[in-house]
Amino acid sequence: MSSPLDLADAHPGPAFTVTLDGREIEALPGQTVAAALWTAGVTSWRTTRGEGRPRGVFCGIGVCFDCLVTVNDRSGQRACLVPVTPGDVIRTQEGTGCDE
């Protein structure tokens, strides 16, 4: 079975490390935070305020705000739009992150 990189004939630069709640995650240049988390098998990184329901990527284009995450101490970042950079510190969050 081919990997998505093979299918797209993609040749990204070397992988680098970011962290999600202290756990090391490997990422590739050009990935968004959401893509790096998905690749690492993480599908949920936010919970709703009232009921604590898990959320991750829903629309993938920055419209729905389900994928909010804290990146380098900036809460409320849309993981589907934020490019991941080496050394990023990513944290899961509750709700919109405005009350952190």
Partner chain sequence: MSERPRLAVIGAGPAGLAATLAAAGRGVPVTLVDSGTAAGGQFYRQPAAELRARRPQALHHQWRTWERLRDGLHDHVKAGAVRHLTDHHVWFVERLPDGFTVHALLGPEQEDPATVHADAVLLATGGYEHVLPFPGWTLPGVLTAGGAQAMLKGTLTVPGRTAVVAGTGPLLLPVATGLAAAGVELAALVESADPRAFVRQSRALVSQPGKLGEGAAYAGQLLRRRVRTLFRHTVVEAHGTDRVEAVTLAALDADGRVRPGTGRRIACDTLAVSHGMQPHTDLAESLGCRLDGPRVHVDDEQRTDVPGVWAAGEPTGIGGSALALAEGHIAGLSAAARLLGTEADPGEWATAAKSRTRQREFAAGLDRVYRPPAHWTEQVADDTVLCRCEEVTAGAVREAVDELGAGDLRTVKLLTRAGMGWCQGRMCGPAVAGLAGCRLTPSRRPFARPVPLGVLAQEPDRPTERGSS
Given for the second form:
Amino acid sequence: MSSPLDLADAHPGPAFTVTLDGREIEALPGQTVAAALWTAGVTSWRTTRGEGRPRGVFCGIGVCFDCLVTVNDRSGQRACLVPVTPGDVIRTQEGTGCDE
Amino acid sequence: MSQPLTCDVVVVGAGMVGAACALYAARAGLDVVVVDRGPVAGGTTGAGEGNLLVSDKEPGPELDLALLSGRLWGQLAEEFGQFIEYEAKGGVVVATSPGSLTALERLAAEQRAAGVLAEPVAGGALYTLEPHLAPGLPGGVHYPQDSQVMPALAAAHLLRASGARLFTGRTVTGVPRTSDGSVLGVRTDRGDIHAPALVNAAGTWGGDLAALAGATLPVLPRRGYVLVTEPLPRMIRHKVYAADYVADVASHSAALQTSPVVEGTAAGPILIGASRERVGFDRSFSLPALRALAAGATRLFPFLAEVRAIRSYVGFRPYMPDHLPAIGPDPRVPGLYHACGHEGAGIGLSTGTGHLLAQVLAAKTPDLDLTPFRPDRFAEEAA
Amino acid sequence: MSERPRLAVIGAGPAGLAATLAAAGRGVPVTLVDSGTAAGGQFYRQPAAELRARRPQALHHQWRTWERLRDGLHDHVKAGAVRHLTDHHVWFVERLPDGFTVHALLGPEQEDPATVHADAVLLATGGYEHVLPFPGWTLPGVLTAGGAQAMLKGTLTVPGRTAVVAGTGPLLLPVATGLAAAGVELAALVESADPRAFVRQSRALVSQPGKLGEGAAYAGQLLRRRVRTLFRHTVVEAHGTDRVEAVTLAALDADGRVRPGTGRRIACDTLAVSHGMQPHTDLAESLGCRLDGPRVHVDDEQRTDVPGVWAAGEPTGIGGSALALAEGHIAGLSAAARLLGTEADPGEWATAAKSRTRQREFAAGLDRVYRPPAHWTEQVADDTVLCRCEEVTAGAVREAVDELGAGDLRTVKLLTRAGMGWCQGRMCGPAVAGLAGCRLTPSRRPFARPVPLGVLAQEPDRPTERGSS
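Next, report the structure of the form predicted in complex with its partner chain; the form predicted alone has already been given.
Okay, now the whole complex, with that chain kicking things off.
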């Protein structure tokens, strides 16, 4: 087995496109935002509000809030919980993710 | 402890008021020991917002104490500012109806006469001060002297700077006295502490300590919740509250009262108070109280409806029947001094309280007349 | 009200499902409230339906048990005996004179409210992992072992190409084998426990030969894949700038200290790490249930000390899925009996009670074997972040303890902000307690999850029971 999709014999529907900071990436139906970003080779999509350090998935189950991301202008979404949908505009969340 | 400790003053209570008493007493040259059954800032100090307010006080002894305290906080800020998150952000009191604006402006005029900076703000100018306020508000008053500290940090840093010996996790179990009734110190579950002066800075639990020393002091808990939001950029620049807050503070009712008090913090979260209930020391979580806080805050700042609350905490303000603290010597028990019962204003009033008490302990004339704060003023009521 | 008394079960993992089936089987209407898009919880987390996985069992073990739970739920839902509310994130359970209101937020967005009224509630809220900090642990690519497993099971994705799995606990083996089966190269499996401890605990552990067999099967798989397995070793640092590029491992001595000069660097792009589990007890705490340490206190019937509130599974003490099934079953039968006004008969759940006893002994045995290195705090540099949310460093915590007199978790939090952020100390609590040298006391968290102020401000209207599946 070389991929988790093969391992589970998964046959998802056709891939669709979303953007991360303007860059197009492919996503599969049923994936979360975090899963789509991982598949695209991206492991961080947030910077902390103190030191500006990169963060991504840590707990993977919605408890740690490290994977916060801005999706379609809504900040503070947990990438590990939110399903990705066609055309999503995903943005790296810097600090609080809110404008003053 | 096998050797009994000896000092000039033993302060019971390692909250903000105890810390300020320790600092000023130590700076007056006294040898101070601070004892608390819990940790530093473990009582009401650790459950407060850190308000240093003049805006919510009517002219009178409490306002005089607040003005003195504000000046002292300004001095301490030069010494400790960044460690204690001191911020002279100013307060904005908002009238929600034309009628309440008239009452608010009348109060502001009286406060100005007492030395408070209070600048009336017409409707439009209100939004320059606070752009995200709900539209259509008739106006308010800007109080530049209102400030904020992080209360637990302030207590911890003042205690450290005082050089006082600090014993936490030690419970006072008795107050030994001489045959003529004078205080000899305190008895604790881990040994005696000998001192000719005992400062009751036990906050909401000050009545219990007074009783151990043979005096009555009617301190009652008045429960309050604070809601804390997710971290945000500075959306709210001042301490903002609705004019009805002043009436709630002065109320004698035991029932739940809430008036929105909203402010941003240096750390990011917005703090939302203030509820008041007299329900004893019940720590359980009251959804109706928090619902009322959230409703009030979102009426004042509609953008908050989308903002998430991440936590809430509960505390017990030390409430006295006339809303004034007890400060100064207790004429019924020689050597017993009180510094408690500040209700929701203890952080703000702590510096003035500590300063005045240190003057009394050093046998100097205090800067303010302590008569209104006399601890035995309720004696007749109690009898 | 002519309707029969209703039970709300919160959580659709093994404990919640066992409880639901047991209570529904006795004729008590059950509302199963769960945050997942499908039942299963963490242990039986299923791939999202749209991924159309034909062989999800490849990611799981004890699949037959899952099929029994899944089919049982399906039948009860079809018969109208159970309402299964998916995507309901419960933030508070309110105790009212006539029962309980379960307050939830709907969907992954968690912006709109939903409420469920019930006469009794059964808390089966599961647990979450904790990780003790080390330099570099906040780098992207470092994640919890359970997080890697959850992403694999639920979304069929993996975090990288080359992984180190490290820490301690029975979770490491299945995570390592799962990642390896999914095509990730395993650079090392690093367990701080001492294999000799297994021998010392043999009496407790052999009471569950099935579980040992399971472990042996995992170990066999790793052997076949030639995975380097290092016992009595620990990760002392993760290296990288914007993501993890390598880790340094070191050997531990008999006292649990890093042995000087044993450090070795291993290249990897993923570090999956775990030091144990914590129970989710927020709802129980805000209901006023008594806790014993970090666990919800329950009696032999799985009742908490608050009338009308039961608890089962990890909230009553970390013990794994088999214990959760037994506790859930007992709790469901007990709740059903009480709601129907009959005496609960322990004879009905004698088998489950026996299993519960054995599983608790087994869990206690594991707990004595799987221990983080005793002196882990020595590896935590002052500039290492402890609180990931508020970026509070170990140095700041040490200063609060040494200079400012903080001696307990709450005071450390007040003086440093450690635990005040988004996760409310769930991630850093054990680490801060360890570094401060104090007990891990439960932190009062009235909101089990963040709730929009607009939702909180609303007066509760009639119970909404949408989202039934």
